[in-house]
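First comes one chain, alone, set out as structure tokens in the form predicted on its own.
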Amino acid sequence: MIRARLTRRAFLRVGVAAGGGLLIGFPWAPGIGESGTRAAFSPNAWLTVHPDGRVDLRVASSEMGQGVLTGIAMLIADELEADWSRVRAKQAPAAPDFANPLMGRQQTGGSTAIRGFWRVAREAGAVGRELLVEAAAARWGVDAGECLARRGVVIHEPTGRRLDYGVLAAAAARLPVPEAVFLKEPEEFRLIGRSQPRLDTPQKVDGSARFGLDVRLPGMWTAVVARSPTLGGRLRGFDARAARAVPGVRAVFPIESGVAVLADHFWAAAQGREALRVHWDPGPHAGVDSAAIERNFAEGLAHGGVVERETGDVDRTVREGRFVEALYRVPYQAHACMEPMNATADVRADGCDLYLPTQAQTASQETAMRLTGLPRERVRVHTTFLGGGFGRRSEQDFVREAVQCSMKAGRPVQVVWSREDDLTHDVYRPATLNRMRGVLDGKGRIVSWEHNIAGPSILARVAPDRVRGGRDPTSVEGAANLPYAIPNLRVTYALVEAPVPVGFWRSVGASQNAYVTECFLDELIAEAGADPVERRLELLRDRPRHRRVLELAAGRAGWGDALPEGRAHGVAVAESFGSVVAQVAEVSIDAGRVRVHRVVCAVDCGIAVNPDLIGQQMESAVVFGLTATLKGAITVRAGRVEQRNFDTFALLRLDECPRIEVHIVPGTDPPGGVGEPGVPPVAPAVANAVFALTGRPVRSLPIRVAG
């Protein structure tokens, strides 16, 4: 068994909770702060055992449909040996104690929730278990080694005596914290590794689940904001007389992002905004369009970029073999969360309460601190359920608007974005232009690979201090870590600024680069006359995880078997966020319309904490990725985003969704990510199937096929 050395100083709060329950105070393991040093975290309570045996757990990560409220609770409950039917999970408040060890902040993203809290959450549960066992042994006057915990009770093995956790809670709270606890070995897990019912399902079925848009506070007004229609535009002035005349409108005033209209309810606020007369300075980008942005990317490629990875001698091999070159284009993408952006703020002289569907509790708290001047302990963040996140809800624009409106109005204010606001003022997945070059030798083997990327940088906007020498590691995810055994390889990145704001989008750089690399690989394999799966397996000879998922997906999909007439298979493999995923898509084309009939997905994510949740996330990723593959693209004309609603930025409809099969590679390694790794293989698997059908490689998204 694994022994975790835990000092008494690590557990600074162990006591009796309200009502006599056992309260375990347990700080997360130190994380890497922005300074790069190991930072110590303050203590905080993570679990409460009530006298009636109920167990309350606090989860620091945001629940946005991915099941983290259940997954992290399983980690604690398994080591605690709690009765799962008596466990409740709640969102934790914003506090440094709840920072994700992999991120150094309380934030949900990068598929870090389960893998970030994997060990420390289990340690918290193990300490609770040991205290309860000690309390039972003391009551019986026996050695604790004769006792064991099982499903919410402590059992004295020689006599069969049993005591419920609730009965032991108060006594356990008075015991000294153990110097060390044992963590379970994988074969001892009772919850982890088995599908458990989601803890948030009952609330979402009976309607009691509270999302951001459900928040209602006494005296609250609703606000909508008129923002510049052009990228980088600025407010010059406005006439609010007609807006104030709309029934229900209570106030109109400027804020940082534009002009806010506050009213009794959303409809009145929206009508008031329509009645506003606003004069905008269109700014320096009023003439920019998508074509001009791509020309800038092309110039970036021509001038060259920083080398992110290089092995062998690419330049020499270009002169010695069959040379293949291609340009790949990837468009801007919107997040299009089903719940548009919103935030509720209640700012008072003595404090501020934020009610948010947020992925970034620490950042939201700090935003309010900066705007109000209040200290951290006076700013409370109440995390609601999120109607989708995908990285968008780590941003602070909607938080700033709510805080500024509440400060000016002197009352609670809920800022609500319309769908048009959401699509035209997003922070988009970056567009990129990619130049690919490959060389085949006389036997059709790939001996050289060059990938040149040009596009804007996410980190240049959100963390410019991390972009050094033109390097943004998020921009080369899925490219610089190419897993194939190619002796001569070079990957470069040219940072090209553009007026379109960019941000983290589900699976980040891997979402673009896996499409480019896996599609170009199929081009080279076709040039060599080889089979896409067989050649990939050859190139992955030193990558057992990649081989396993590829073999599993191909086998379950029936790769090589006869398909119905007019259909073809496409395959792709991608590694991201600590996991490896392979997908095989079965595709047909009818009158220029691409139809995906089936997607077989295989994933190696280490230990599968909750297999059902993993399957759900892979299915979600396939649907999300198919929308970007077949439907959406954000374009710019005259300095404005052209897509305004789902009529021009379509999502995949129910009757267009394929049959999706998910197969999990068994494993006992610590968990990898799950929420994001299913997206990168979708586009190339489908595009490669289209290539197989048409003989023409798909070098631009979304896929368009001539009828």
Given for the second form:
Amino acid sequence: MIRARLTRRAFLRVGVAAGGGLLIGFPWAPGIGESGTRAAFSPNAWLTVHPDGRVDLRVASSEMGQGVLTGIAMLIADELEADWSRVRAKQAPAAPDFANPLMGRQQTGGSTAIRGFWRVAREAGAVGRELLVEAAAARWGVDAGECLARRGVVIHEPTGRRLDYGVLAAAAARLPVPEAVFLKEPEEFRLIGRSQPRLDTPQKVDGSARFGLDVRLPGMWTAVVARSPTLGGRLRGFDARAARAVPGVRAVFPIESGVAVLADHFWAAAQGREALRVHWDPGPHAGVDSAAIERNFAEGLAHGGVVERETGDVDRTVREGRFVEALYRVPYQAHACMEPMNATADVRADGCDLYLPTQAQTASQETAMRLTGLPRERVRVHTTFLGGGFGRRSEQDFVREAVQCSMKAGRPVQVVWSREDDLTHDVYRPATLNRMRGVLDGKGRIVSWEHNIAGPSILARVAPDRVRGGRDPTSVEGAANLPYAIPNLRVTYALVEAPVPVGFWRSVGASQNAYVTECFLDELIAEAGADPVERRLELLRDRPRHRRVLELAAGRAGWGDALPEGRAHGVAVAESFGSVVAQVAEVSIDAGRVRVHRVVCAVDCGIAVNPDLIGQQMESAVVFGLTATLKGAITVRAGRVEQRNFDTFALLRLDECPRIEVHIVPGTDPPGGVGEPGVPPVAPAVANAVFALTGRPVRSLPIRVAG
Amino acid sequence: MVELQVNGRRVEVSLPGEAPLLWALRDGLRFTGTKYGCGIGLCGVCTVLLDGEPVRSCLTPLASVSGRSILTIEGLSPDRSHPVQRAWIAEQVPQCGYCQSGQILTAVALLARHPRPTDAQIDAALSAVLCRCGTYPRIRRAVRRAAGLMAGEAAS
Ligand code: FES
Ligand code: FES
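What would the structure be for the form predicted together with its partner chain, given that what you showed me was the form predicted on its own?
Now the full complex is given, and it begins with the chain already shown.
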């Protein structure tokens, strides 16, 4: 173990839980005072050791399928030396103490949960362990150094005496917080690094897991909102007579986003909305379609953009070798979380309760504060399970609607989005147009690389102060940090506004840029007559992590071995969110239909906290990526999003799912992200296999081949 | 008022007869384990068993099922002991979990019809339910495991 000073010692509090348990938390927690004072059970405690030995943990990050409830609980429980079978984890309320250290806010995104809480969560657990050991030593009148914590008990090694954590909790709660604690070395981890079953699995096989849409409050009405059918349209007026006549409809009123119809249940609200007559001002974008948006992108490229990275002299090398140029298009994509957007708010004069499937507790709290005028401590956020998130649930649109409806109705209201609402009023993964230029020298070596990106910016909408002089770090993720050793290189970005709102979508900029760069790289490698894996390994000579995953994936996939007739391999590697992932896809084309038979995935994410969960997330990423690669896209016509349900925005189905094999590179570095990094290599690995089969590069998504 | 038989119990629900069973279950009776995903029969997360057959409750008018036996996820077992639930836990299938009631009930119906399903039968049956989280590889494994568990139970 290594002795480490507590990063947050000044803030850490220890208290006595109701019934005499040990409570460890931070000062904002009401009820936790100075060390040793009595405190009632506080929901803000990070961990509570109950007198019967049960351990309750609060997890700040939102469980949206990625397994974070289990992952963070493992970090705390490992250092606490808790008995895993007695550990329960719940979502924490919104409170400053639960801010993700990497973001300064309580928010789940950017694959930061494990990375952000890696240190603090383990410290909280270690404090608990040391206090329990000290309490046991005091009880026995021995030196704490002779005692050892193991699986929920403290053992006095010389005599073999044992005391259960539960028995020690009350005494431990009266001890002062230590200055520093011992943190385990990686080889001492007992839970971390070993697959543990997810804590939320039981609730998710018997229907008891409560999602946002499952919240039921006394007196609650269900609201659906009629929103502008065109992007940027405005409400002119409405006639609610027929809507009000629908049995079960209770109220109809305008809110910021449109006209809300409130009823006893969803069915009545939806019928009411059907009956509603709304007059919309179509707004300035009613004539816009996808082709017009792309023309703007092309103009953006023609005007040139800001230089995001430059080495060597790209302009000179263009004249000195074999020149290859290509235009790559990436379309808008919807999140299509299986649980459509929704929020439940109960606003009263003295406070507000929000029941949210949200990735953004701090922002949601602030949304309600602004709308109601209530102070922070009067706005309570209850995070439910999220039926998918993928970035969509960091938004505030559905929260605003619920708060506004509850304020006007004077009772709890659940705003429910239909699937049509969800797909037509998403914030979409940006579309981009990319001009690629590469130059090969006489020996077929890539001597020059230029990547010009044109497209809208997510940050310009959500955090405009982070876009300086037209530079936008998220739009060039995976492009500006191209890992390959190419002597002359330039990456530019032209910010082109479009009426389609854009947002964070699982793996963000890397989701487009890995596709574009890895496919264009295969074009250059083909031009040189080289092997995609071998040539990548040469170009990655200074990137050991990339090389390792590439070698692992290629080796396990049998790269270079003979494949059945009509099949080909494609490969791609991409780094994002602190992890590197390589994938090899085995693909065939059958009557114009691309079939992916097998995907071999290798990931280096540092210490693998829960290997089975990492496997799950890689499988998840492959399926998510395949939908965007093979199935659909979001397009606009007459100012409207054309895709309204799963008939026109299809998702990959089980019978289209390939065999997926995941291999994890053993690592000892602090963990990297896991939720997103598996997505970027999927599209280029499949597209490169299609290129190998047809000889024609795939320059736009989703992949369409002539039948 | 429509009378239904849900999970072996007679219940009354006060939604109109043309309302879909889905909303009667979720809003009228508070069986929220049955989920809404698309409302037009495309995603399968609203699947319940009607006299043992999987149906999409979002397209099933309440009046049409009056008096017939409806099984929702809540009625599958009192303690997650149904072989399909046990297999689902063993294979660690759920991620976000939202689609899983529909997946599990679809698997239950498949195994009732084909106790030893082929891979093609599993693919065909379970393609009826979408999963945005991509739990498909584990669903395949879990259905095979459940078939094994059920065969073991039948033999003993
Ligand atoms: S909600 Fe019934 S099939 Fe989608
Ligand atoms: S587990 Fe999330 S949609 Fe299937």
